[in-house]
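Heads up, the chain below is alone and in the form predicted on its own; it's given as structure tokens.
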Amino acid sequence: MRSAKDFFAPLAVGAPAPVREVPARPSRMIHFFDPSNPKMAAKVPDMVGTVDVLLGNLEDAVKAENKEAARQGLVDIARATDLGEHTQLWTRVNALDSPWALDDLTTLVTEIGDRLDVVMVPKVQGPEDIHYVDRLLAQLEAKAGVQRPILVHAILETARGVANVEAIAGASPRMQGISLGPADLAADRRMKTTRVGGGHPGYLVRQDPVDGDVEGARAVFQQDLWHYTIARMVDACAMHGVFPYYGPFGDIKDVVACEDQFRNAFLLGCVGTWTLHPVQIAIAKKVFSPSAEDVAHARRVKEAMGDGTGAVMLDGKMEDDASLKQCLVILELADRLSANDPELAELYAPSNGEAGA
């Protein structure tokens, strides 16, 4: 048994000390690009500052014959691009059971480890996968002289991974977060949907018959296929102090349903999502940033609650210490986003007559 005192000790001699708290950097949109695609690679410098995270994808959507080109392309991009203060660089490496994963990690950490913030690991089955990556990253960081630990992000894409999500979230101090991978998860569960994320018109509940008339018109309400999984993932992440994310929404044209799915995830506790096309970036920024109205209300509750105990009536509604805790979540997020975004800072600023935060 490993002593709890050793949990924050480096796993390799010379590796940086593990983090004790995951940095709460804005990551509303994790924007995927293919480093082996010259057109996509050329657009990367212009996207710096417009997205919270740029992710060089080495796994799905990259053909086998392009794997090495994608890996080298990401190295070249990382070396040539000034990411500034507000855009992170992540990568999704190939699955651990693939012939490319070891070379992905070895190359990226030793060549651009000082530029890489997070490694996203696909198809994580259990904590043993995170333990393997954790130890390997420490060895490579020590070899390359990397001064800060590279964090790890897991994707839930299998039934076993969902069953082990709590253990995955707490497997290493490196754990930054977890994303839902709906397409692979649907296949592994043998779900009968061919969509990449989002809902399905066949997953519904129907209003009971009116006066026993089973032939009469009845309202139909479409349900969310992913509600259970997202909620369980959010709980596991909250328990271990890491961040939950919605994954891909594959129907690029359906921006309305995309916004709905993103908002469902945001309301349940997710801090961000993947964006696969530039049109989804603005949606993610809108959804995963609290509204000015919510921030103003949260600020009013905080001011009215004083020392945070007891209860007050505000606009005909009772607000108490639990209400204040909810409001502080909104205010903390607004403060974090405002620090990086002048437009949001102006949007969230107290209006005339409104109490300050």
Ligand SMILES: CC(C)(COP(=O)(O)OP(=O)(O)OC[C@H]1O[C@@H](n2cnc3c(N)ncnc32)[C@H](O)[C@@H]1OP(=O)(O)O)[C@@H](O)C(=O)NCCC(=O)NCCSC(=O)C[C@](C)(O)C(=O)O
Given for the second form:
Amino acid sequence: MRSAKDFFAPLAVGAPAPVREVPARPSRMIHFFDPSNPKMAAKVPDMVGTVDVLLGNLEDAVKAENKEAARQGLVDIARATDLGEHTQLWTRVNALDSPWALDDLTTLVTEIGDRLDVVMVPKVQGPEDIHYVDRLLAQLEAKAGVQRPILVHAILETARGVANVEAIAGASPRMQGISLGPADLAADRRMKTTRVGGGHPGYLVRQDPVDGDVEGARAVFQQDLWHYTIARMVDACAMHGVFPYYGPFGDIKDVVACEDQFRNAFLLGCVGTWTLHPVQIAIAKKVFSPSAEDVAHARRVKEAMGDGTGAVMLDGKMEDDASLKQCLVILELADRLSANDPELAELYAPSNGEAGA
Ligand SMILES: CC(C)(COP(=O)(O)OP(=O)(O)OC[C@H]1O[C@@H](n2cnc3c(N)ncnc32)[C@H](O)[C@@H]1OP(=O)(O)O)[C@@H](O)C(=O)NCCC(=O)NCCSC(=O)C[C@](C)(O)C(=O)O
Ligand SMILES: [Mg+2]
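For comparison with the form predicted on its own, kindly provide the form predicted in complex with this ligand.
And the full complex, kicking off with our chain again.
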């Protein structure tokens, strides 16, 4: 076991000091692109400023024969693109047991380490995977002279990863966040689904028979297959001060269910999601930015609660110290988003809220 005192010491001589707090930069949408796909790569420069995170994907969804082209494509894009102040550059490297992971990390840190904010590691099984990446990144950062530490994001894609999620979240000060990987996780758990995220019509609860008539009409309520995993991931992340994210929603055409799934994750505590196709970007932005009404309400509660203690009635509802804390979460998020986005700043301005807001 490492001493708590060593936790914030660099893991290689000359590597930058680990961060003590994960920078709270907006990351509502982590937009995936395949750097080996010329049509997609050509769209990347115009996406700067429209997404919080651009992620060059090297793992699944990139053909085996294109792995090296994708790696080099990401290096070229990172060098040629001005990412401005508000768009981060992330990558998803290949799995640690694949033939490509070592070269992915070595090439990317050496060539574009100063431009990369976060490395997403797929199929993380336990803290030992994070420890391996942690040390390797430190060695590579030291060698390449990278001045600020590259952060690490784990994907929960195995039953063992879910069982170890608390240990993964706390494995290193580099840990930035965790995402759900519903397709690989479903396969690993032997779930009987064939989709990439989202619900399933067979996973439901049925209303009791009316007057004992089992043949009669009864309402059915589809349930959320991912509730347990997301809730557990959110707790693990909150416990360790890192950020939870939903993940992919593969039914690109079903923008309605996509919005629902994103919103479930937002309400449960996730700060963002992945976008696989341009059509999902506006959905993620809408869902993961609080509504003007919620911000105005939060502001009213804050004003009504004065020093933050006690209980008051507002619109027929009791507000107290704990509901105020929820409102402060919304206000803090609104402030952070407004700082980067004049449209949201205008939307959240007190003059735009209800009277007295
Ligand atoms: C779904 C696909 C095949 C539909 O691709 P398409 O070409 O059929 O779509 P389209 O509607 O015809 O595309 C329109 C235009 O948008 C472009 N385009 C399309 N997508 C993008 C994009 N992402 N970024 C930028 N541009 C994009 C596309 O190239 C085209 O350009 P054009 O007008 O010049 O012809 C395509 O969108 C795609 O490949 N997206 C990324 C998929 C991906 O990254 N998958 C991996 C993450 S999910 C995962 O790995 C699971 C997980 C976590 O591991 C686990 O649960 O286990
Ligand atoms: Mg996967």
